[in-house]
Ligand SMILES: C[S@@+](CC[C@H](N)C(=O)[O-])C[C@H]1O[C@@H](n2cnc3c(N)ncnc32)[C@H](O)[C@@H]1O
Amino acid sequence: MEQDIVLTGYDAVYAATPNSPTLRRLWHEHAEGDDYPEQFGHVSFVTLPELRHIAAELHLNPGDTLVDLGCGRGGPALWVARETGARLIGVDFSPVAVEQASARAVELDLAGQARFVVGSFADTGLVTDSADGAMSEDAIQYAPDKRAAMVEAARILRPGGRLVFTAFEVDADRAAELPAFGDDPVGDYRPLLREAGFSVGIYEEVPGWPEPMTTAYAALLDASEALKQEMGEAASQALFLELSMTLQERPYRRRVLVTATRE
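Can you show the structure of this one chain in the form predicted on its own?
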């Protein structure tokens, strides 16, 4: 039931995002950074230097298969696919996000290289040992079952394939009343990765936190009237609820960048 509420909120926000220049402008300014290519815009906190780091750590060759877990509207993974020549499969539980990501691939002339499907972290629907790399940007903390998410990532990766992601470590006490994190908020992803059959490489805090999140969220809340007009009531209320609860409850311990290799 709680996940149905979360999905409804995400669908509403994704559907309204293309109609909100205010959201796009503020997110680009406070979260992405001025040097981030706007045609690959997103709603994570990945910057262009981070995206370059992710692409390098994936160790992809042209024609390899890359999976983006929790792909949203697909921007960062489409950038990585373009830069590396990899074939991209984006997976997200929001049908609206999948539809928009597919349309973006066409707009960016990457439709022959990328496809997007509806699926979850725990059930991608992809073939075992079919991916050379997997990535995720600030999304794994929302998986309802993080252990199952890591097991699924290991299942779809070939031996030696790499999982590279950014995510928030979550304080279980502070997240207790927040449904978006499921029943298992995770403060350290390394034990789950090792249990799933990964060897962990890089596990490091992203510097400068939480300033990008707090400034972006505060700027969006300050622009609430413009966002309501552009996004509509349902989407704006879902967005404001997440922003205000995050700033109030402070559920995140830190944001980390992680590389792991399937053994």
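Now show the form predicted together with this ligand, given that the preceding structure was the form predicted on its own.
Left out here are the partners and the other molecules; the chain alone remains.
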């Protein structure tokens, strides 16, 4: 049920994104930052320096297989694929995102090395031991069963393969009554990673993480009239619900950057 809300919301927002220059402009200004290449745009909070760090920590060689979990429209992972020469498989449960990511790979001349599939964190549909690296940007906090998500990431990675992600730790008390975040709030991903068969490397709070979130969300809420017109009622309502809920209830404890190696 809760996952239906997340999926319906993301499908609507992704479908409306191409029609909303205001959304793209404000996200670039407040979340991506000036130096982030717009053709690899995202709906997370990954900056260019962070993306470089993620790419380096994945330890990929050209031709290796990289999986992006909760890839959305694919921007950050396509950037990593281009930089490293890895072959990318992006997984997201939103069919609209998967379709847009596939089109974007063609536009960026990366279709030969990237494909996108519909799947969930707990069931990617990918082959066991088939990936050399996996990444995820600000998506895992939505997984309705984080233990299952970590077990699935371990299953698809080969031994020695690396999982590198950013995600929000969720405060169980503040999230208790909220859709999606209250389902399976995880305040520390390390125990789940270890249980799933990872050794944890870096586990650190991203410095200054609340600021881009607060300013981006506030800017979008300020532009609600323009967004409603460009995106339509359903998509803008889904977006505003998440923005105002996050700003008012503050369900996130921290945004963390994590590296883990499959044992």
